Structures are given as C-alpha cells and as structure tokens.
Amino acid sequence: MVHAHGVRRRVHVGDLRPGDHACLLFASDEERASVLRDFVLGGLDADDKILCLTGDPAPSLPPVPPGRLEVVALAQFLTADGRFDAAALLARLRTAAARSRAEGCRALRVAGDPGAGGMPDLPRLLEYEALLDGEFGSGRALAVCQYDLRRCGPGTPDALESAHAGSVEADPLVRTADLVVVRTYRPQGLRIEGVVDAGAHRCLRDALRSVAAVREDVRLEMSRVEFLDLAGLRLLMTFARARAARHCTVELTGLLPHLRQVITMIGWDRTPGLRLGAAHAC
C-alpha cells in the first residue's frame, strides 16, 4: 500500500502486503471480528507470524496452529501513571519481527487495538502511528491498527485515518473476473461492483443470503455496477420482498439512471420492502 499524493485508499484485508500500515475504524464487534478473521487466515496462507495486541477481553480468533500466533496484552505498555508508552511497544514489535524472520516466516503480521484499554490522548496515538509508519515501511512487517469508533471523540477518526496509507475492509464475499461483492457494516449491507449476468446470478444470490438475517434495514451500494440483467433485478426484488416480511427494507443506492428507469417502468419501484436511494452521481 503506497501513499499517493496524500490520497488514502480502501483495501481488502487479504490484499495487504509486507510494508503496509493500514487502519480499521469499526463500529461493531461483528465488523471487527470479520476483518480480524480474514487478517489472521491471510497470515496463515502467506506463512506470516501473527502478533495480536489486545485489551481485556481479548477478541475471539480463528484456530491457529501452535507457534504461529502470539497474543500480547496492551496493558504491558502502560507507564506507572497509566499513559501509553509508544516507544516500549515499538521495541517489542522490533523484537517480534526479528524473531519471525529467524523462524523462517515471510513477515510479522500485527493486529492491534491501541484504544482497547481506554483511548489514549490523540497526540500520543499519532506519535505511536508515526513510529509504526517508519518501522513498517521496511517491508519486514505489516499492520492493521484497529480503532473503535464508539470510543473516539470528534475529529479523532479523521486524524487516525490520515496517519495510515489506507483503511481496510473484509475480503469480498464474491470476487470473480467480472463481479465483486463486499460486505459492508456502516450501514449494514453489500457493495456490488461489476457485471451481473447469467453467470453471476448464483454468486449474487449467495451474497444476498449473507445479509438475509440482518435485523435492520439493509443497503445495497451499486454505483459501480456496470451491467445488471433482468434476472439479476428479479433477485433484488425477491430479496426486498423477503425483507418486507421481516418488517425491514432494502435500499438500492447509486443506481445508474437507466437501471432506475427500468425498475420504475416495470413498476418494481413499488415492490414491498424496496427503497430507491440516491441515484448515481454523474
């Protein structure tokens, strides 16, 4: 992940590479668990050593073979007066990175929630992030810094995001040559990108099932949908009717003008459970 003229980008957690220093700004335990699971499993596939910095209680992690995962309590890096000691943590990470190389691992993979034990003051957090940025640029490690938006004060999320090359999201539910579908959490739903034709109907149906049990309204973000055939539209209408039966709705946002026209012309805009949100920004 590279800084490009100060522009930050979103990246799937499975696409992280050594040298990347990204952040996860999460607002639910479900979102954090999803990304952390993909991060750990990706580390196993890449032959990385995984270091998880946690508060109390520690997050649940997928099963990991012995020797591949180390869990370290962030409380070890608090000073006597309860302040976060960024330098001590950095020294610990350097030692872990050297050990991972000695063990023949590709890189050290670090997941940490610096605010797990109580959010440190913002200047100290930014000092910590700057130190990490310099360390991980060597390519010997990669990191995802996790911050709970529910504990952040005004302005803190933007400042933390600015301290990273990009932000991460869960790996796609669907990733083919023509279609990508990603689970979203703020708001709950899916982001659909690419082409939905006869060959993609099963993938789209499976992705919709993944959010069928959500107990609130669901949003399908579709601004990057290049083509959606009539059968694909029917799948969305069927999903909306199922949402209506649960007293919930599905909102379609970012629709291209011609898709919106088709839905309206057929009369599907009156489908129970369906809402047409903001149109595609031309």
Contents of the next structure:
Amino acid sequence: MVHAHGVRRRVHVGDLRPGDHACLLFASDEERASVLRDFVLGGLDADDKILCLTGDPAPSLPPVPPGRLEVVALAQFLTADGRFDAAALLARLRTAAARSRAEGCRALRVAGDPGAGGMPDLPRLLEYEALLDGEFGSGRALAVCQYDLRRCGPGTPDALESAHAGSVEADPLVRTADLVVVRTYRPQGLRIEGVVDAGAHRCLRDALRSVAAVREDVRLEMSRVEFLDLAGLRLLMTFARARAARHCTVELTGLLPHLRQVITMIGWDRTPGLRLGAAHAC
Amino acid sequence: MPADGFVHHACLYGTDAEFLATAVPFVRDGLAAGEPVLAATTPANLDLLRRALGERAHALDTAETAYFGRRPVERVSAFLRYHDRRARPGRRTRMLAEPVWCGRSARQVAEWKRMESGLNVLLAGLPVWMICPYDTRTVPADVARAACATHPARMDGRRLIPCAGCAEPAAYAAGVAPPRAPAPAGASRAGPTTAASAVRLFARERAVAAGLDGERLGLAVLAVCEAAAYLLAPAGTRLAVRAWEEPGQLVYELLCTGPATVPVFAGFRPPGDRPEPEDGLWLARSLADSLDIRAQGALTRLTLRVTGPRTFD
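Now that we've seen the form predicted alone, could you pull up the form predicted in complex with its partner chain?
In what comes next, the whole complex appears, and the chain from above leads the way.
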C-alpha cells in the first residue's frame, strides 16, 4: 500500500490484501455504506472472517451467512478514563485471527469504527491506530477504519490518514483493461480514467446512470482520460441535459484541451446543464 | 421556382454589371417575399450589392465568403447552420454563395468542385435556393467549366439556362480525383486489424514521431480514430493503416476491405440532436486538412492529412 517513496495512496476497497491497514474518510452515509458493502462482500469472496468493531450507532451491513461475521462493540475496550485497553483489544484481535485460521479462513478482515460517537479524542485514536498498524503488519489480517469527516475537527483528517498506509475508496463501477470509472462522493460524481472508444460506450453510459439520481451538482473528474471519442462526448452531453432537467449541473474537470476545442466546435459548450471546469494541467 | 426542395444554380459573370444583373433580382425578390436571404461573396461584391440594393440592403444577411467555411466540410456546416438559424416556416431560404477559387491548391480545387456537386445530395430536400456566382475574370477555365457539371442550371440575369452537362454527383466526384500521392516505400504500417485500439496507438506513435504535441497531437489522433471507427463499424471489416510525412503534413492512409461501401458524401453533415453513424467521420473531416475516400473495387482507401508541426495558425 505504500509507494517506494512512502507516499500514501488511494486504493480501491477490493484491492486490499492481508497486511493492509487503510482508512475510509467519508462524508456521507451513502459513501460509507457503499465502501463497507464492498469490503464485506469482498471478504466473503476471499474466504475471510469478518470482524466489525462498531461504535454507536452501528453501521448497516449487507446480509452475511452465519458464522462469517462477528460484531463487537468497541466501547468494551475503553477504560473508565476513556483510554483504549490495548491489551484487551490486542488479545481480542489475536483470538479472532486465530479462530478464523482454525476455521479455514484466509484472513481476519476488520471493519473498525473508532471515530463513532462516544469514542476517544484524537491522540487516543492515533494510539489505537498505531496498535492496529503494528498488529496487521504480520499479514494475517486487514482492516478499514472508518471516520466521518463531518465530525472531524481541522487537521484531524490528515492526522488520521497519516496513521494509515492509504485511504480506501469504493470499488470502480467500471474496470476493464482500458477504462476505469470510480464513484466519487466529495464532490458527488465520477472519476473517469483511460480510454473511451466504441468498446466502452455501454460501460460509460451505465456508470453515468449510477449518478443520475444524485440531487445535487455532479462533477466528472477527467484528468486521467487518455482518449475520448465523439460518441463518448455525446454521452456526457446527454447526461448534462438530463441534469439540467433536474435543475442541476454536471461539471467536467481536467478535460483535455483538444476535447474542449471539439465541444466548442460542435456548439456543445452551450448544452444545458454543462459546466466546463478547470482544464487538464498539461 | 419550386418552393420546396433544394435548387442549385450557377451564375457565370464576367463583369460587375453581370454579377448585379443576377444577384440583385435574386436578393430583392427574396426579401420582398419575406424570405431569409444570405449573400456569402467577396467584400467587393458585397459592396456592389449593398449599393445596388439601397435601403433594402439592411435586411440582407451577409458573410465574407473566405470565412464562411474555410474548407468544404465547414462550408456545408455553415450553410446548414444558417438555414437552421434563419429559416422561417413555409418560406424558402435564399443563398448567394460564391466559393473562393483563386490561390487554392490543385487538391483544394478538386475538393471544392466535388463539394459543389455534393451539395445537390447533401442539401436535397431543404427549401433552399442557392445561386453560386463564378467570376470568369478570375476563376481558372476548368473551374468555370466545372460549374456547368455541378449545377443543374445557371442563371443569367433572370434567365434560367439548363446545364446539359450536369453530372450525377457520385459519378462526378469519382471522376474528380485529388492528386494521387501514393504511400512511399518507407511509410510506417500497422494492421490489417479489426482493433480500434491498434489504430489509435499507431496514430499516436506516428504523430509523436512527426513532432506533434499538445492539442494538435490530441486532435490528430482523434481524427484518425474517428475515421477508423467509421470504417470499422460494419462487422467483418479489417483495416490496414499507413502513415508518412510530407512537407507541412502528416498523412494517414486507411485501407479496408469489408462488406459495406462508403457513400461518397458521407460525413459532411455536422452532428445533430441524435447520434448518426457519420458523426465521427464529420469530425475527422473537420479536424483534418483534407480527407478523401475512394473505392477501388472491394477496397476502400481513406486518405487523411493533418497539419504538421511547422504550420502556424
């Protein structure tokens, strides 16, 4: 999860492997539910045992077959003065990991919710994260720690992120050899990467449909688009018109300058609902 | 004149008076009938026309012809755009459209001749009456002769003279070939392939090697890819690509054998509200310096030229 130069990176939840310890900084319940769902279902596919260390209220989870999921309230590891009882937590994690191996599972998959209501302040959270980080380096477990950005004070997200090897985001809506489309939540929209040609129109159309119901302005982040053909551009224009019908807009950011030129040449820059945001930094 | 359908006349004039003898009644009658009237001609002719029309010139739409579509594909778009914007229900639209011929290369002259003929197909069905003036003092003799092959009739004042030699557009276009520049022995090659991605990678590699970068690189690759995607659309089509450099231009040649034949005037109409199979070819034509499609038996040869890195806008 850490690049050669130690730069933290963003990773799709489906790409997490045993030994990974990542954070999910979310700003909407929808974003959190989406990632958590992928995390749990990915665990079922990989034959992992799933352990949810929940706060209050506990997040909603997808249905899981009996015996594959254990839910534990984090509050039981708090001491009377609000500290984590590190020894108790470690013992619980090790027991769970050992049991998962004994049951023939690949690894223990931990979904932690340390930032939920009633949980400790930042220094103690970092202490908790350091504990998990040390424990998971062994490769017998993997964890995603969820933090609600709406509850974080200034500077807290950076500190929390630096306590993890990377931050996690939803699995791509589209992942082919040439095209990746990821749902984004801050702001709401999609990040499109790669090549959109005749073979990718259907995928792009489906991905756009997935954000059609969003009741606010949507942003399509396109700075990693290598190629986008005319029919692909038309899909974006059709999407913009549908946005306008909902009294919302779609903003295209990072658009390659030559594509902006093509849009203007055809007159599509006047499409209702379309905003051409910052250009590609090339 | 019929009120509906495209009517396409030439006007061969050798003096200012002859120009006005055709242009003034054409414009005046149109304005009197409440029809939108456009004059796209030289600044000198616009001046003559305005003075002759007097007060009525205020109602005339004008365009300096050199800027009203620099190339044939842009010219067709300009005509259609004017019609879309100014057409009135139940009324015909009139256009006086004098192409620029002087100073053009042999390739460009061939392309404009073909377009003049192609207008009979591309604008067919539109309620447009178009008169294309040709100044015999300046246009080459072959261009003046071509006017009679590309227009069903010519106007001389108010007199209509049928053009006996008017040719069927597709046959005419096939007979007016641009200068042939066969691929040199050292041309780079790719394919035959059915994969658009292989064409895209090749197009990009050759454009980079030719020194294109930034927007020009992106536009060149897009032009080639849109042309290739159009040719590859029918299942079973295989495409071979060749590329070479000429002074000022990078040339791509797309050769395909497949089940479908390409209509001669495909890709001249700009994209509309609904997607059409020829939209991408229109974009390729619009982004390229020139794009020529020829059928040779079962083989279709599409030659696309893009501006080289040493050309300045």
